[in-house]
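The data below hold one chain only, encoded as structure tokens and taken in the form predicted on its own.
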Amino acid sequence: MSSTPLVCAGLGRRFGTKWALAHIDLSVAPASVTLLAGANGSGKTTLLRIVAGLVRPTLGQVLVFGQDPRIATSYCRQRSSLVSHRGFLYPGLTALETLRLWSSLLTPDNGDNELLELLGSVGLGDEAHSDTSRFSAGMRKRLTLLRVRLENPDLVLLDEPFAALDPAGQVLIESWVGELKARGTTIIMASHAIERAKALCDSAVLLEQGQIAWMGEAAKMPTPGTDLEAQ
């Protein structure tokens, strides 16, 4: 199997007559943090969903550790995890019950004490027995982070990780990304919080209207919407 977390070659995705992505050629290095930047509708979320195997590309190829996520679905899902706006939570379950379910599938050795400790680590210790359907968007995102901790994937896909979080939650994300990177996890982060995200990332890709407008070191990325020809 390839050690390269992600390779996109000639990748394109069309919805009806509109191309959400076109001509995407991209390779992501192991144990790196990559920023996907761009305005709303630039293709960031579509790209992450293709990598996660949730959307099939119209053209081109995407490989996750050398495998097509729409063909080698089980393999790719074992090695990658997407944190999106939806959170994939189950209405009617409490936070602790949700963790019990995830743990039974991923790390069955965890007991309630370990799961309660995990909830406390993301500031949800007092909400262990609360129905997740009543959680705010920020609380749902904090809980979803724990699914990723239980999965312990090699590639983490973050779609707007700082959105809907209070300052403490944003600091939590920064700390968590640092921990993942130190463990050798590869991270791809789509974010509008450009300056905060750039400080965490090694490289950056700027998308405009579904195409790569700029790619390079995160610290050198131009501000989205500027005249790139003048850079």
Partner chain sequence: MSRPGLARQSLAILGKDLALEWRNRARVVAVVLFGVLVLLLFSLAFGDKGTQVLQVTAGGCLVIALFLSSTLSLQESFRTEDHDDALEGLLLLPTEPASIFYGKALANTFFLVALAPVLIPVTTLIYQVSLGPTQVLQIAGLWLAAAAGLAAPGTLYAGLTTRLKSQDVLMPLLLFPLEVPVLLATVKAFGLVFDGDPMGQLSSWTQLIVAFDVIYWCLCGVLFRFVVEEAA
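Positions refer to the first chain, counted from 1. We call the rigid core the largest set of C-alpha positions that still match within 1.5 Å between the two forms. Note that the structure is predicted; figures quoted are calculated from it, not measured. Compared with the form predicted together with the partner chain:
- For Pro153, a C-alpha deviation below 2 angstroms is recorded between these two forms after rigid-core alignment.
- Once both forms are overlaid on the rigid core, the distance between the two CA positions of Leu105 between these two forms is 2 angstroms or more.
- Annotation: Cα of Ala137 displaced by at least 2 Å between these two forms, core superposition.
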The other form holds:
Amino acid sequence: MSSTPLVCAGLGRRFGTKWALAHIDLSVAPASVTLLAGANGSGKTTLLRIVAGLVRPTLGQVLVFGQDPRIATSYCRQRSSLVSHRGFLYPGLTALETLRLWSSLLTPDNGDNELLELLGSVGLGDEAHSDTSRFSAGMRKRLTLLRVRLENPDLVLLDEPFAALDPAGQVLIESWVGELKARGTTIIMASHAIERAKALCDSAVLLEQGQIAWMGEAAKMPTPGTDLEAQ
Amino acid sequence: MSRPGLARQSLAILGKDLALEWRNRARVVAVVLFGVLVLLLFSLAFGDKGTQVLQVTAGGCLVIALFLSSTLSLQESFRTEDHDDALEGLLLLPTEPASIFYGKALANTFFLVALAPVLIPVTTLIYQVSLGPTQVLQIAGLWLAAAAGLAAPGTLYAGLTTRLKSQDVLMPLLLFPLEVPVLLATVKAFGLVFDGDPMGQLSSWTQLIVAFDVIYWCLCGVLFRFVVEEAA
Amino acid sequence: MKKMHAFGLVGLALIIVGSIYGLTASPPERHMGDVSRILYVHVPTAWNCLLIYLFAFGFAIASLWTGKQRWDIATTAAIETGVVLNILLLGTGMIFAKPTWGIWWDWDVRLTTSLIALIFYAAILALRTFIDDPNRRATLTAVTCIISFVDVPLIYFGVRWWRSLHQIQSSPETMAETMVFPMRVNAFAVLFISIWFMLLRARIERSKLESDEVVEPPVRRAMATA
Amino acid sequence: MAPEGVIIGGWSYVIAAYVLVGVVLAAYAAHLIARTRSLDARRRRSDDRAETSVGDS
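Show the other one: the form predicted together with the partner chain, since we just had the form predicted on its own.
Starting with the chain above, the whole complex follows.
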């Protein structure tokens, strides 16, 4: 039970008058890659934020490795990592300083040499001492990915990983996902780029207006917007 | 897997906030100038009543200058956290909300203490009070205690009102009534340093401010997690 | 619904009895004379105001602990009722101050503390109007309410020390039995009326939330199969 | 310091205090009841459209 990365049962979340999510029953197998598909506002981000323990579910239960992220917050966050569409960066800090901050909040705390090496591995070696507020979207994303490298989690939650990236950046994400997968990390990916994401994923969940409209093998997923009842 | 302790995490946050403040020196200078301006305005408002009045009001005006300047720096301390959801990033690492609080509150205390080397000399000049070396030390100690008492609830309330539509009004509205005990005690203590302390009451006022500090730092540290985490 | 109004009616009956007794049957006090009759309404509001703020503090802790909406509703109802009593307490306090001390306002410990408390709690009510998300509103109301309540004794002692250099605290002397009776009756009267206010206010808050929001999740949709 | 002797009169202050208490309490009660009425009316209208269960106090 506790080795299952994610179990949701009857999950629902209301914001004001609107139900962003309802009746979510979902189980994610270890070392799998799951695609969360759906239109804007279909509840993908809310679901990922609930799993990360940032949003409290209104109804139902969520278990991350057998623990409730609301109660065992620290445990769940140690084993999972969220890559949001925001970068979590401070304007004014350099790339190296940003990594230094993250690293000093984790164990083991890496020295500057390791951090510079990490920056080099994503092609940011020359930018180590530049202010992150001057970074392009792609550079910011690559820096954010290093965060996951530092955390070394068992469950990675990706929110729109391909958004605002150039083709080179998208290829980088693909190879990075492959790398994580090979290491046995479980991945849940919310994405608009259905075709690109499908190729990376084992299974898929299609959300429509906060509810699961379709669930199954990624390759067989219908294109969103088509008549699902006809399938 | 063990995590770095509360103290180490707090120091990491403190270091980050100090680095950001250093990058943002121009703003820091502006806040200091604002403090000086407040002192100047008060001295203009009371100045025509004579030197005596200026000397008597010096302590109070100095504390009010500290309070008004603090709202500017406290709000800024959460604007950087909100800009790219960086605070959320810290929570996800995971960082204990309490260590984020203590790190930021220490940074805010540091910032408020940094106002002292400018505001205190300016006060002695325009309010025409003379300070001996011991009195300077006393004022510095009191200033530190007052800054700490202001920074802890200030950090909590700045975090609480960040992202709200009327943060600039709500934060002082919530913070200043809370700070009345610190305000009264500090004004009294400053007055005793400036005008002399024949009855030896200074130490009891200092103890009172320190007691407030302890209560605020404990209580706000406990409550901060509810302010930053919905799921807490 | 009917039960709720019973509190109001009992409170009304008691306050009429207590006030008539206090205005007629009770003898004037030795020093303050007839002015002392103000105390029969002033002191009961003060006691109840503090009691209601204590309730709000308890509700706020429960709200933070459980995250349940009903505690947030209770906290809000208690804070608003407390603010009404606080206004009364300040008003009657000032009216009492004029004939006894010769001034409308004095930086007396209790008056000062209650003025600051009023600003505190009114600020919480103001804060609530700026937050749209009900969960966040509940959390922030609870946090500010807890801090405010803890701070009230600090203000009290702070002001007391601050004032202690100027004048000696005036403390009420031991009261005659004829003074105790109307004070007690009115204390219960204000308590009943306050409970009635809180129940009414809670009902308003609840039906406001219910009519504004869809409490039940949408109907479960059929899921297409793979 | 408490003044010497007895304060004479002051009935106007006593009446003012009692009137203040009465007016404020009555005004707040009226305000609460008016709001309850209007919310109840609104809810009854929405109940006509959709039958929803409403908990009673």
